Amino acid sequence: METRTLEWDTPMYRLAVAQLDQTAQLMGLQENLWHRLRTPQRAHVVSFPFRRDSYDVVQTVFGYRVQHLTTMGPTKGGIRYDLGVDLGEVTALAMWMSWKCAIMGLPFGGAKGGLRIDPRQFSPAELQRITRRYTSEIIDVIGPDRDIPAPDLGTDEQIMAWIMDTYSQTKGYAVPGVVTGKPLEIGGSLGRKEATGRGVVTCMVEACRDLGLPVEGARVVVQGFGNVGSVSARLAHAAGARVVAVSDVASGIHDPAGLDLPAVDRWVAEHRTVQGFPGAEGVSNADLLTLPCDVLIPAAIQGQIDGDNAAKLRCKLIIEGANGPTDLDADRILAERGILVVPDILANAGGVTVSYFEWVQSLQHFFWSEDEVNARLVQLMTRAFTDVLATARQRGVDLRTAAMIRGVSRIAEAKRRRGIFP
C-alpha cells in the first residue's frame, strides 16, 4: 500500500528519508521495515487560543509531538519554538532521533515536538502560559514511561520546568522524569547543558586521531554560538585547537591567530552577538563556511552545507553539531574531495546521552557527580565513534552510511524480536 506523506512533504523530511532510502537500500532492509521507519508511528498537532498580555489580543498557535518510533522504550526529543516548526521538520528531528538512541544503545525511540513561535517576541509571562498550555494539549501522550521532552531550539531549563509542573500538577505528585534539561533544583542533571558540545568536541578528538591530525594548535571554525556553538568552542579551546571563527544568527568574528574565547563569551553576555567584537574582523554566515580551517562545526540551523558550497569548503574535518546541517549532494561532493564528515546522528547525541543518565537519575532519585556524568558521557562517545567507523571501513561506506546502517539494523533487529501484533 503507498503511504501518502504530504502532510509532513517539507525539504527537511524528504533529506531524513532519502538518508533513510539510501542506507535501506545498501543494507537490503525488508520492505515493510523500510516503509514503516520512512513515516512516524504517532503525530500530534494541536491548536489552541493564547491570550497576550494585552488581555484583549488572542491569538491560534500550532503545535506538534511526533514519535517516530515505539519499538525501543519511550520515545525521547526536544521541544523547540521557532516559527518555521512544521509537521515535516519535527518528523524528520524525530527520525534522526531514532537512529541516534540506536546508535548511543539507549532505550529510547525518536521523538519531537514544538510551537510555531518566536519565542523572542513573548514576555516571561506569556512563556509560562503558553508552555502549560501546550503541555495540557499533549499531555496524554507524555510521561516518563511514555515520551520524555527536553529541551531544543528557542527553549530551555526554564521551559522544561513550567512542562514537568504542569504535569506534575495533574498528577498530584511531583514526576521529575517526564522531561530532561531541568534545573538542577528539581532534579536536573549535572553536565546536561554541555553534554551535546562535549559529545562534539569528544567526535572531534576521535577524528582528529583517526586522520593523524593533531588536535593541539588545530583551526577550528564554529557556526551558531548557541548553547551547542559555544561549548563545543570552549571546550576545543581547552582540548588545545584554536578556534579561528566563531558566528550567530547576526553576524560572525574571525581571527587567524585565534580568538580570545572568555572575552568573546563576555562580549556576548554583555551585548547578545557576537558582531562588533573588537580585535576580529567580521564575517558573513556564508562565508565563514569557506574559511581555511581544520575542523569545521556546523552547529547552528539545517541545511548550511549543500551543492552549491561544499566545492568551496577549506577544511580537512566537518563535524556537525547540528541536525542535518548537510545535504545528500553536498556529502557526495565532500566525500569525493576526501573530507570526512562525522555525522549529526552520531556527533551531537551527547545531549540525548546525558538526557538518559537525567531520567534514570530522576526515576532513581539517586545523582551522579559532573565528573561522573563527563565520563560516562565521553567512554559512550568513544564507542560509538569506534563502532561506527569499524562499519565504515568493513562496509567501504562514509561515517553517515555507517552510522545509518548501526542505528537501522539495531531497530530492525528489535522490531523482528518484537514481532506483529496480532
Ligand code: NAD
Contents of the next structure:
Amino acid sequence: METRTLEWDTPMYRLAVAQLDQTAQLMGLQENLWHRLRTPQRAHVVSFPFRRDSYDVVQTVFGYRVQHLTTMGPTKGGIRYDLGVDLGEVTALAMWMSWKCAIMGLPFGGAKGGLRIDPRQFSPAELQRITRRYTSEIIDVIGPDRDIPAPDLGTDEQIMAWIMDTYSQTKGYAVPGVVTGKPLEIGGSLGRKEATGRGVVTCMVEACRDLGLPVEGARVVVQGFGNVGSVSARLAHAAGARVVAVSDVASGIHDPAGLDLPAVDRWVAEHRTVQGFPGAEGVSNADLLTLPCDVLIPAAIQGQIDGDNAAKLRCKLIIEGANGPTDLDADRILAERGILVVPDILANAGGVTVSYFEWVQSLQHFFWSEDEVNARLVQLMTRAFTDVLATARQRGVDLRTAAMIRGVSRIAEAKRRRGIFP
Ligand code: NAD
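Output block for the form predicted in complex with the ligand, input the form predicted alone:
Zooming out: every chain and molecule, the one shown earlier first.
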C-alpha cells in the first residue's frame, strides 16, 4: 500500500499504521477503505502567542486537534499536554480511539488533541489561560454533536472545566456535553475519574481467569502513577492482588512483599512523586518493567516495550493502560514467549466508555448513580473482552489483532452502509 503520509510521519504514527496494515491484510479489507483509514479525515494545527505570568515573556505554543473518522457519530478523544505532542502522535492516538470506540460499540469516531508544553512548568493561572486560548483556537471544530474532548496525559477535570466554560461563554449558555471527564458540579459523571483503571482491572481479572492465574496474591507492577496507573493499582489491590512496584516520571518504588498503597497515596499527596517513599527500594522505570511479577500494567506513556526489552520481561500477562506502550517487534517476541497482551484499544477503553455515559447524562440532564455507572462499565468491558478473545481463538491471532479486526470491521461496514458523498 503506497500512501504519501509525510505530514503525519512519526514513530507513533508508523506504529498505528503498521498495526492497521497488518490487520487489513489479514481481513482482506477493501483497498479504498484501508487507504482512507490510514489518514485522518481532518487535522487542525494551531499556533498562538502565550503570555507567561512574567508579563514580558511571550511564547509561541503549538496545538493540534485531529478527527480521524466522522462516519460513526461525533468524534471523541482526549487532550494531552506533553512536550512530545506532535501531529503524528495525535493522529496515531486518534486512530486508536476510532478502533476503541468501535470495539466497545460506542457511537463515536476517534479524535485526539494536545498542546506541546510541559504542564508542570506552568502556574495554575497560566494553565487556565493557555487552555482557554487553545479552546478558542479549536472552538469551531468541537461541540457536543461534533467533537468531544476528554482528559489524557497531563490534563485533568479542571482543564475540562475551563474548556467547557470557554465554549459555553462563547455560546452564551452552559454546554456541559462539549467535554467529558469534567467535575461533577458542572455535569460530570460519577465513576469517570476511576473508569479507565476500572476497565484495566476488569480486563486483568478476565485475562487471569482465562490463564488460570489466581488474582488473589498475583504480583502486579504498574508503570505510571497518574490517573490510570494509581486507580489500576488501587483496584488491583482491592481485587486481592499484591502491587509490588509503581513508578512515575521521576522513578519507581519496589517492595516484593507488596506496597502499602494508602501510604503511597499519602506520600504522593504530600511530595507529588512516589520517589523517596520510605520502606521500599528505588527502581528505575526501565528496570521496573523487567521485575519478576505476574501482571505488568504499563500506564504511563507510549514506546515502553520494544524489541530490546521484550525478551527480558518476567511477567505472564500485560494489560496496556497506556496508549501505544508496545511496538510490533515486542508483540511478536511476547507472543513467542507465551506472554498474553491485552491491548490498549481494549484494556483502556473504560475511560471512553464512561465518557460516553457522561455525554449521554449531560445531553439528557439526567444522572446515574455510581453503582449504575460501574455496573454498566464492567458489563460492557467484560462483553468486549469475551468477544475479542473469541475472535482471537477463531482466527488464531493475538488479542491486539483480534481487537483490531472487530473495530475495523464495524467501521468498514458502517462506511459501506453510508456510501460515498456525492
Ligand atoms: P496522567 O498525566 O494522569 O499520569 C501519567 C503518569 O505517567 C504520571 O505518573 C507521570 O509521572 C508518568 N509519566 C509521565 N512520563 C513518564 C515517563 N517518561 N516515564 C515514566 N512515567 C512517566 O495521565 P493518565 O491520564 O493516567 O494517562 C496515562 C496513559 O493512559 C496515557 O498513555 C494515556 O493516553 C492513557 N489513557 C488515559 C485515559 C484517561 O482516561 N485518562 C484513558 C485511556 C488511556
